[in-house]
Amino acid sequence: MAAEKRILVTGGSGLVGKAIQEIIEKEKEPNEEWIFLSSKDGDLSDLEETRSIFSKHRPTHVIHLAAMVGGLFKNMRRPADFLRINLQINDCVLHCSYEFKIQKCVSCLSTCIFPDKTSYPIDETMVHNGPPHPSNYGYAYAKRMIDIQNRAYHDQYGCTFTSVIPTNIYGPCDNFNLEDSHVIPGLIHKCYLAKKNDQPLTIFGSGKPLRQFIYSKDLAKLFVWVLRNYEDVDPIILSVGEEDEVSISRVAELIVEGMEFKGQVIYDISKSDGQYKKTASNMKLKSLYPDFKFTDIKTGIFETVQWFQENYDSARI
């Protein structure tokens, strides 16, 4: 029996991509074919390429990862190559979703994307209320308008899109460079490199600053879910709740933990902090999905350190 459901995974080599694809191989339903893409299948800043891949897999459902992304150093480097590539990719994924008829359609944003200026916790109804912070406004901008996108679709063709707003995700797969990375994966390279080569642990910034992390495979997991059962075109953030925000020298305490490093930590205050905190709710979601259980912190960072270490010839670094 052919599947019902043929569900394509832009961005299915990343991070979350293949989270999701471990996730699917123990939870799949029977009419379900997942389909997952790398940037090797296509451009998707491309529109013809884009139309190639969906005539190709015929979806009927899209999960949208595929981004231009970095970290901070990066999104302050480029910030109009993170606005037009991201807004390309975007619309050329959304236009053919609709072109091509597509059941359901869910994009992932970021929390960047809140305004730099507001009242904590954010939660969904505030993504609008006023400018990004400067370290990246180029990136979230570009995410801002798949909302504004979603919603034009709905209104005029009777699309279903939606996105998810994750808080900072990290876990195994991540993209590891020290340029270009987030500051767990980042971190984590370092203090490989430092007790490899005996050397102190330099951390950029002063370690204040909060965040609320989410772990590759809850995200996967909440991702299935959002695919299957959450129907609104308004975004929905996927996050710990705020309680659980830690600071980044927390973070860096449980890394050198996890890798066992005794050597000495360097905060280098010369570096930008960038935001100090962008605490989000998840209300929306536990109002939805009380039972969820999310992965403690030092949990998932253990294990995204034992996966470097264990794969480091083959880690993106």
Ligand code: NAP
Given for the second form:
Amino acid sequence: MAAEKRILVTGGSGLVGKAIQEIIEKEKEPNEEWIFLSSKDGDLSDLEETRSIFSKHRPTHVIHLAAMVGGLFKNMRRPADFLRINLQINDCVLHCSYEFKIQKCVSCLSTCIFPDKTSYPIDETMVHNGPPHPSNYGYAYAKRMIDIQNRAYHDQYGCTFTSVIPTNIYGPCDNFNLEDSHVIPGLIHKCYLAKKNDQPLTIFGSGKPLRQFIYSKDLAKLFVWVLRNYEDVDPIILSVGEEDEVSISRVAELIVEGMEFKGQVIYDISKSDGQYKKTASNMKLKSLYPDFKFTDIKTGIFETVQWFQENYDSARI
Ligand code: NAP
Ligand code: GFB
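In place of the form predicted on its own, the structure of the form predicted in complex with the ligand is requested.
Full assembly next; the chain just shown is listed first.
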């Protein structure tokens, strides 16, 4: 007998998708069936391929994670691709969610989409209050359009399409490619190679920028909670508190400690710092889920360093 709830997770083979898989192995409810997609199941920037995926699995709910994703330097190299490919993927998934009468679709934005010139802390009401940081405008505008699409499908068809806004995410199964990755996987990979080859570790930029980092396993728990409990079309920020904001050099210190690296650490200030900070408030989350416990960044980074050392041969590098 088909499960009452069939949850389709697009982008199910990535950093966040894998973390949700791990959570669901332990916490699946009896009336739920979870389907985790990768791009091998079909190209979600193609409407016909997306339709055939939906007609094959006949989902009742969708967690939409699939996207062209990357760190600061990949975003700066490819703004047109980030804009176009993500606009296409989001249009296909949301329109098929409407056509197949999906009961709830939860999409994923990012705090880098907020205006660059703003007051802090940032909250959910500020998504469209001015241009994003120039380093990632392609990705940022494509993600902002998800919020607009959610409102339009709700206003015209009554759909319950919503979105979450995580800060920078890190954890096992991330993309550790040196050119395309985000800072934590990038520095873990570089530190691993520096230790192995007895070379200095080079950190890009000044190390001064500030970030809030959420551990993928914490975000996965919150995604499942949003799917089961959050009914609003308005987005919700999923983040550690402002008090847990750290500098890039503090992150590098923790990676060096976790990797037991004893070599020289160099800052290459010819490389961009990107946005100085994007401090976000998690008050809305706290008001709805007051006792959620976040993993502290030292524990999260140490677990990710250990995962990378144990899975180097199969990791995305
Ligand atoms: P990721 O590790 O790069 O995974 C991306 C996923 O999307 C993979 O499963 C990939 O499939 C799939 N995908 C990409 N293009 C596709 C296409 N054309 N058709 C079908 N599937 C496609 O990404 P992530 O870090 O888990 O990010 C998940 C979500 O969180 C994204 O929406 C991202 O924008 C958002 N986010 C990420 C961060 C962060 O710091 N990582 C921060 C804020 C928000 P394959 O594995 O087959 O390539
Ligand atoms: O994580 P990251 O690439 O993205 O960079 P953003 C964060 C900071 O780390 C920047 C510094 O100040 C970088 O200069 N950094 C130092 C490094 N060393 C490295 C390194 O080896 N690799 C990388 N990647 N950074 C992204 C947005 O901004 O945030 C994306 O561009 C996405 O669209 C993501 O939203 C969550 O935090 O600067």
